[in-house]
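Given as structure tokens, the chain that follows is alone and in the form predicted on its own.
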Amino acid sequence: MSVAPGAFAVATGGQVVSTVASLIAASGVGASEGAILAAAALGRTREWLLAHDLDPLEDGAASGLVALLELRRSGLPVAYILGEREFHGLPFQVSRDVLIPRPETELLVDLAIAAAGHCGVRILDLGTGSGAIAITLAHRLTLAEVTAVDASAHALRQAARNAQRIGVQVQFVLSDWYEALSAQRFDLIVSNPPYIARADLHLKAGDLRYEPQLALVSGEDGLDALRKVIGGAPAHLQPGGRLLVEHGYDQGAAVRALFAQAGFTEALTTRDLAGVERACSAVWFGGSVR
């Protein structure tokens, strides 16, 4: 879409000129998205959008509105784009160094919040990424004492400055998963670990192009990462602490299975508001750890 922004343009008053409407319908990005980026390019709110996307741009705006339209074309997500995703409310800055928080996820977030209460816990986020999940509970959980790992440096780093920009204080460890924790234990443990197959052609398709592979893509069968978080669980839990991971839509009864293995009782699948099978929680009721 390299051309210039007179190339989209309606007649007005006997003049060509630009406008939010005529750019984003020639650039062929969907109309919601690309509401998202005339809102970012011109500074201003999408309910303003609604009623002057036929006002006249001058070339300055309508420019800045193609470049960005044109990087989204190219595919690069929305989010990495603007640098920044609202997670359950909250706004989190978002690079190529980190997942790109989905709102599938909140489903976890809700589903730990309950498991919490309001008396202070102490969690443990597992691959925290951008932080999303972690920073999303010590802003919910006042009381919570949040750790959060992540094995890629990046992220930690991007994970600190959401933390700092919100507001909540969560400790950040560079980890392997439970590597650097040595003994300590928790009453809550929470993951979204990578859940794709290698061979998954989704990865070769949309957003996920572009997110980090380490963050997405767990062995041949996508239960990799998984089978590490379920099976070191039971050694950071107290008794009667809880694990929370997400899945993917078709390894429900995987994840089931790798609870049982390791010892927990009470496994529980949840549905996500699509009806897919997409979070897993049981409880660690203490004894020898497998």
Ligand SMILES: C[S@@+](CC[C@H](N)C(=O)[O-])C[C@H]1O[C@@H](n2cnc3c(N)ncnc32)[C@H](O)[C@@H]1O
Contents of the next structure:
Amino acid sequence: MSVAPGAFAVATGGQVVSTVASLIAASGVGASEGAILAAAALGRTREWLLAHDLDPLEDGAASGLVALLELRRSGLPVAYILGEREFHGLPFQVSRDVLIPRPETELLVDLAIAAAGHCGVRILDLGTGSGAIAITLAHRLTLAEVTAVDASAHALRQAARNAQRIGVQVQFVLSDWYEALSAQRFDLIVSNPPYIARADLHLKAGDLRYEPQLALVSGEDGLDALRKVIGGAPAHLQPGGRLLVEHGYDQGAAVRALFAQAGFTEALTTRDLAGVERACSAVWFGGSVR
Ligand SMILES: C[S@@+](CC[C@H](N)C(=O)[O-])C[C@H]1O[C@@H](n2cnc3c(N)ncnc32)[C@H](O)[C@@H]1O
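Switch from the form predicted on its own to the form predicted together with the ligand and print that structure.
Below is the whole assembly, all chains and molecules, this chain first.
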């Protein structure tokens, strides 16, 4: 459906004009997302918009904004419309080949930074997607050596472009979890794997409809990838090394059990800003690898 700018116009002094405020209000898109799209369409900052959202818009600017609002109204996530999402203060390009980095995953990065300290640790990011975790860690921990794995070649290409734009070195490896890593060992393994159950109805709603299934779905109970990531970690961690994973809101107990089964000690769950169990971390002290 295409909507002419005039359809979202307001009348001032007998003259019909479109403004940012009127176009957003008429579009049905939320004010905050509308403002992000307006800033992009007009090439202005959101601060500028606050003072100018009632200014009359020229037809070209109005149709540019209407086109973006229409895309959002059709359901496409804002990050895919703009091709960019900020994560941990860094700008990541995102295409539909990769998951849109989530604010809750910043918690995983904060935990990883705290665990790594500032020495030259070797870090592995499993299921890197846009590269959000690996690239942020390489940017913040300048002495770390970071490797990032994904099973999607398209995602890896996107991640490599992001690493180049942000100006960090990350080694990207196409691999089914640990498979292509042979006997490499790391001091810290971090992963935000897919963790949604195949039949979960959330997959049919909102932004999830547009994201790659490979990034979201993980078997009947949502735990298939976590089983592989946790079960395979002892063969790829240095003794004393740590594994840190993100998981679903109701998977905390199951993930702690997986850590225990794999021989980890001190599994510690951290809640996100919403108070939900979101990340689990444990240390591998060595011993026999099952
Ligand atoms: C939830 S997304 C996380 C993306 C990114 N790390 C983030 O936090 O925004 C999970 C990622 O795991 C990748 N993945 C799925 N199955 C995989 C497998 N068998 N081996 C390696 N990566 C896999 C997906 O392609 C996707 O990029």
